[in-house]
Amino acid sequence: MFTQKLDFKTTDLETFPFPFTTGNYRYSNDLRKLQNINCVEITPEYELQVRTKRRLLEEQPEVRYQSYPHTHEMQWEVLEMLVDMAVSRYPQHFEVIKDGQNWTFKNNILGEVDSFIFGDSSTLELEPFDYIGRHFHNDFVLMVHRDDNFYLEVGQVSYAALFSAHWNKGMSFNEIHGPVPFVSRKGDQLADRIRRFLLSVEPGEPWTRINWNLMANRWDVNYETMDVWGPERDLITPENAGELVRLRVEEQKFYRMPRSNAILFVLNTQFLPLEDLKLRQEWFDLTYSVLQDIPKEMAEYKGIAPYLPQSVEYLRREKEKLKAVENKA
């Protein structure tokens, strides 16, 4: 039976990718070059997040992992990149022994050791992409370059925001982002503008951007479980929004794979309850300003319209409480 409990929240505010720099937000092409090209990151919540991700993958394997048979060579390319990055950045946590094509990969945090023949998928219990993805808290999506576009052909997704590997498998970049209700200042579709940019990304020069949403006490909202999470959004009130509604921030990283020419999307998703925004007054003020200014179309596209007013009202009440305390001081 499918279960989902939001087991963690970000505790290290120094590394939380807070998304707002001004008091209003509109879709924009905020891509920038990635300074640290190593995407492997061990957070304080690493073990809890990885184990929960694995549980979700076991409970809904077809929803959360999808691939095409012809992608195995590309999957091995991704496995090699992630293993090398993990060992390079965290040698105390990860080890790899390479004896020709015979590899042994060690995850010292989880106490796991696996040996396999690189390039031979029969030597792993899982597909290479699915196997290596389960060692990191990120979501991973591989989009194959074909016909001047990118097509989702492998995906391991556990923190989706109106997205799923099963639903979106085989779709082009433009089809996936078709519902985005905004155009750029030049009048072209924002999704198409980003697609054209991705075509220019070179191997060894990854880029990044930030996406955000709100979650009503959920890890993800995928299409297949809308009957479960849809009604739950109506349970949010101004009284419980501080605890149950979380600012979901997705740090997206884009890598052009040198051999397959595909684009690997590495998605680092972190969650912060609205009540924890009070730990950083600037974050609280910016979030309150942004949320009360969200256009209706954007709120509906993001799926937050049913509980956005309650969230804003919670923030307004907390702001009034703070003013009252300041006036007494």
The other form holds:
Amino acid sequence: MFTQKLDFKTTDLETFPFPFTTGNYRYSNDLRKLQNINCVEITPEYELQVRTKRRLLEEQPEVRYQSYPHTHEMQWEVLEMLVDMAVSRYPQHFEVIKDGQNWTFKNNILGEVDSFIFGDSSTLELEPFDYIGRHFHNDFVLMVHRDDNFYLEVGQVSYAALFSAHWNKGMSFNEIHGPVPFVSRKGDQLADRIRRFLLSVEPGEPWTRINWNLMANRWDVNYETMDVWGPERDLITPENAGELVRLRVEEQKFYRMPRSNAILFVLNTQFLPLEDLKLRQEWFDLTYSVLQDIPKEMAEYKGIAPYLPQSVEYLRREKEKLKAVENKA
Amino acid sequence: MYNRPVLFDQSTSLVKEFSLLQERSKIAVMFDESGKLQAEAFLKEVNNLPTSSLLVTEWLQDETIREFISSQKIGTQIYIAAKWDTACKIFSMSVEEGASEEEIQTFITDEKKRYVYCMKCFNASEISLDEQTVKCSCGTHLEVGSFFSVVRKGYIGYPFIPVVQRQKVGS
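Switch from the form predicted on its own to the form predicted in complex with its partner chain and give that structure.
The complete assembly is shown below, putting the previous chain first.
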């Protein structure tokens, strides 16, 4: 039985990709070149997140992982990239022994050692993409480049925000983003503008952008569990919003795979309860400013409309409390 | 290919009447008994162009239909006039043989069909054209979304729990 308990949050604020730089937020093509091209990141929550991700994959395999049989060669390419990145950045945590095609991968954090023949999927218990993805807390989606578009052919998704690897399997970039109702200042569809940009991404030069949302006492909100999390959103009040509502930030990284020419989406999702925003006054102020300025259609699209007013009210009360303390002093 | 176009109730291929595209120099018409009038009227209208036609009867083998489609020259505009199920079959075969959605016009002689894909049990089931909510055979209540998947061959069905109205008893 699928269970979900929101049992982690970002504790090292230095690793939290805070999304706002100004007090009002609108959708835009905010892609920028990735500075550190190594996407492997070990946070204090690594073990908790990876174990929870693995549990979700075990409980809902159809929901969390999808692939086409013809993608195995592309999957091995992804495995190689992630293994090399992990070993290069965290040699104390990850090791690899490459004896020709005979590889042994060690994850010292989890105490795991696996040997397999590189390129031979029958030597792994899981598909290569699924196997290596379970060593990192990120979501991974492989979009295959064809006819000036990208098609979702492999996906391992455990932190969905109105997304489903099962439903979106085989869809083009434009189809996946069909429900995105936003247009740029020039009037063209934002999703299509990003697709055109992705066409120009080159191997060795990954790009990044940050997406954000709010979550009401949830790890993720996918289409499959809408009957569960839909009504739960109504339970949020200004009194409990600080603890239960979390700022969900998704750092998206886009890699052009040199051999398959596909684009690998690496998604680093982190959560911060609204009450923890007080740890950084600047973050608190920016978030309060952004949330009280969200247009209705954006709130509806993000699925936060039912509890946005309560969240804003919580932040307003906290701001009032702070002001009162400052006035006293 | 997994994401070939499929015929669904909002397909751009569906037309209320056939039209001749100027850039097409040859046309192929496939029809069943129910679409015979429509097909023959159109063939008469375009009798100055090279045409070929095929009456798709119940006992006609799929291979014959496929051979008819594959023998068409590149750039031929395909016209289908048939009941929904027959039209879907011919449409799919045409796409498999290399025709694009833009190269096919489809005239349906009976009711179009619509399918919802349950996000709980991952099965598609037929629904009427105007249903907004349905109950899946797995017992899940679904709100029918406008998001269509050619891979899942249906509209997304969002699970929801219906609000139960309390009955007032007595006065």
